[in-house]
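Just one chain follows, in the form predicted alone, and it is written as structure tokens.
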Amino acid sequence: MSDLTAGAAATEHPATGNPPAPGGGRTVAAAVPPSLVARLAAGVTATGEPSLVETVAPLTGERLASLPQSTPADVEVAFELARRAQPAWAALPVRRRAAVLLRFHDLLLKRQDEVLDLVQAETGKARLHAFEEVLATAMAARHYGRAAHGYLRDKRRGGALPVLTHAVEARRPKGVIGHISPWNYPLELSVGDVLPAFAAGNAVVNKPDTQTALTALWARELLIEAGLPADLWQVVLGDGPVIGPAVVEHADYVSFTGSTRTGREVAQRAAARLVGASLELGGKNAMLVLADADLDRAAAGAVRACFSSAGQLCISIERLLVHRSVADDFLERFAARTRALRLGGGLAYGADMGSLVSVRQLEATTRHVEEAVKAGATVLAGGRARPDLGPYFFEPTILDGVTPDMAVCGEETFGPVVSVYRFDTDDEAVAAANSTPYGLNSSVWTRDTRRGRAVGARLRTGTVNVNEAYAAAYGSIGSPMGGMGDSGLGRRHGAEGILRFTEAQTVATQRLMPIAPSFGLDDRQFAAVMTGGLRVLKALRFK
């Protein structure tokens, strides 16, 4: 670690900046005292004498928490407890379940400073980026608190025989959801994803990443305060390759956010048991700056798109496609804004970007940048680690002259690094954006919004933002969000975000006569009557 950061810091780049943000705010030790850790850790399902794993605060490198680790046997216990609690919860009217989400919404906004401290302490991100998690989670709670009844209510469907057949589509809960959530957005991707599962009448066994488990445990505690039965949300911790398969083995449905490689394994295990899964996986997201874009607005948007949460955002932009006619002007503005970003680790607002989460992320980011520079890429801004600020800080970095043979071109960096590419036509830009197996998010910038939507419609990504980085699509909670291709299966948000946690059931009631020969008709006569009836129904435009 020390050799890596020292070497990166010593690398000479002429176009660097990134002054430290003003100090202030509480220390990690003050914000996350041992008493809080002990209280939250009590929510982990871990029996006997569990082994302990220590986590580190990325901002400072100091010890953060010592957390109990679950075993596969503990996972089985967690599912048993959740399965016992689920039927009584499912028996409640949807509006009563949804009311818990609305109370949680209010508690979250009221006590947001508590969880902002936790998110910063566990991830190292800037406070404004931590607030984005509060914002997204509150929006999800409000949406499903208000809309769950409409999504889940029985719906009348066309029957086999008009008037004579009464058909209803009903939605039943899956049972117990196995939810595996990552470290990068520990509030939004833990509780934000399980809120619709609870509204649909399910229980949840959640395996958050140990590094950010305190945030998930805090959210569980707050949801219980809002009225959720305690046994309905079980939390297990442990090494992914050990505990993850145990979660999938017992779940009635699996929700997973993480790497594409691990997502394939989760999908295979779920498929072997014939249970469903939704997977949000990796990405190599592109931002397209068209020739008519407002360059100042696009440059400001690119800063948000590329460097929010130090680039450790699933929908972060890592490829910047710029029309050749405006590339120089745009890059001058973008690089100036990037060099001016203030890096900092205080538990207060003020820093523009925080830290990477771990030495692993620092090593991956450093490798991509150093290999690209060695192969001929040019650093327009950033390009080095900043151990003077904290153990895992890395400057927001813009690389020009990246070629397909460089790892940073095709591999997901998941750090504050973006590569620049030029294009001459919209067709060329669309082809470049679609040249990756991933398809999670994209961004299009133009003064002509109709043109922006038309270009966006040609991009193979689950979400497209026109004149915004990622927040417009992600924050539209009533619309689905997810990936195409290697970026995953299924969707969160909107109708799909809650219906994935249900089984569809059709209940059809037949009146007066059976759908079979009757009233003295023989088989041939019955077939003739039904044939005529089908022709009449088509002529009358029945569906």
Given for the second form:
Amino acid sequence: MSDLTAGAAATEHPATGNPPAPGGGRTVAAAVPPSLVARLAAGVTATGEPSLVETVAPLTGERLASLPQSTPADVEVAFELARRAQPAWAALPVRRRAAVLLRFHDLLLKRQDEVLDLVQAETGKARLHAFEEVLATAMAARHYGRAAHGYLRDKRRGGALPVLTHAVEARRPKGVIGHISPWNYPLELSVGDVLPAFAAGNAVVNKPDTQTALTALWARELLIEAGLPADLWQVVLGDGPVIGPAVVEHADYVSFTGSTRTGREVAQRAAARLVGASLELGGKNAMLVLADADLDRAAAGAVRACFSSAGQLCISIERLLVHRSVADDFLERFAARTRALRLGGGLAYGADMGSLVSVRQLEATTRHVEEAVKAGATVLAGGRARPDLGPYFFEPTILDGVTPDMAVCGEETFGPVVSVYRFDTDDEAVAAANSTPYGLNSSVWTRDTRRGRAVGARLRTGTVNVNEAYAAAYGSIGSPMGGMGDSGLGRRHGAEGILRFTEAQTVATQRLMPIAPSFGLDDRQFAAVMTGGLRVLKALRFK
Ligand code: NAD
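For the form predicted together with nicotinamide-adenine-dinucleotide instead of the form predicted alone, what are the coordinates?
Next comes the full complex, and the chain you just saw is listed first.
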């Protein structure tokens, strides 16, 4: 395999295009040798003589790995193994289970370079964006490692009869979680989301996307090294429409991250079995630049908001709403920063943006931009594929003059493309931001943070960031993250992020007298005593 950076250095970038990042770093072949692929592939539950699927490194288009594919029968085996291992794990005290997460946290930080290489090799993203996954995953491990006990401990609740009824709300594990994850954040979305499931005493059968399976398998190995019993986390691979439904078919609860279209299908299958599901889906997120925003900070923030992981981020910004009075000034700064972004794909820090993951993403991005331009949109920066850098590179792109008839206006692109719209009043901006069926993330920029929060409260999105793109809300792990509307159901992070993996059980113990006529009272007298009692309890402000 050739040096990953060779392509970037080989061709002069066009005068108006984004410059390539400086060279450096190692080759994919050196970072992901066949021995590592073979070791990780052994972690897939696939019996007999499994069929193999090849993945390629998006940065260069070179062959990356050949991975075994599971059959629906293998999925059944995976669930059996997980189901057998789960009761002993659930019987451990929460603190013992949480200690595994804390050890995982330390191992991940220590060995981050191994997984940064894998994430870059499998997704093509810049190393800085791969590091965001390490950051988010370590934060989740620390949070649930420290807080799981508090979330899960028995909670004393008001009983049916004060003093006489002792009531406790307990949390029991669901059992085996079916976890289906996409390719765009392969570390964070394979392991980050299920750390709380393990802390709550569950086992997991995970179906990551085959393209990014090595990262998930590496995370599994590391969690086992941190003390997780090996059978507790099964990984199955295969074609989504075949293996995905098999996972849903056996799961006690489904945790799904992916597109809205697939999410609907998963939800319907789960509903038919009466098992719960959390769905983290797509978005068409808006960033609002108010008239009093610090324009330099907002322009730098917009670059992160729109082009992190080449826009293949569910919470990235694809609609930029700017107050008309500052629009020209803001766009000049934003476009200049965007044109200066260095594109590249070395397995080292230094590039500002990497590649798209696949030809599918490249085609979808190209289609949105070309259709919009043909229909009259103007390109303020970028606008083209960059095959001189690698097969799936596309320049970070700003479009102006986008109208509702263009697909890029309402459909999720999931690429490095943002459309600019102008507004005159806060009401107009809020209405425009809320005008899609999605409701995942939003960002508001203003020097008046109180006003920013007030505008944010009117946005119909699961997370709102004031003076930050997405990382402030996503990184606040103690607080829930997820989507409204077509962006999903349920939340990761915070109490909801762990309680979704549990069943609530109320254990109530009655003392001294039954909740029924007794002590010689007839039915009428009992009803009268209880009626009086209810009035007294309300007057005493009992809850
Ligand atoms: P996708 O829906 O095509 O695939 C997601 C996962 O589902 C993959 O593992 C896939 O193999 C599997 N799958 C496919 N068909 C299935 C089926 N019929 N039944 C069960 N599983 C099936 O999505 P994608 O293109 O891989 O990921 C990109 C999408 O994910 C974008 O829309 C993005 O916004 C969304 N996303 C959302 C979040 C979030 O937190 N809200 C995070 C990351 C990505």
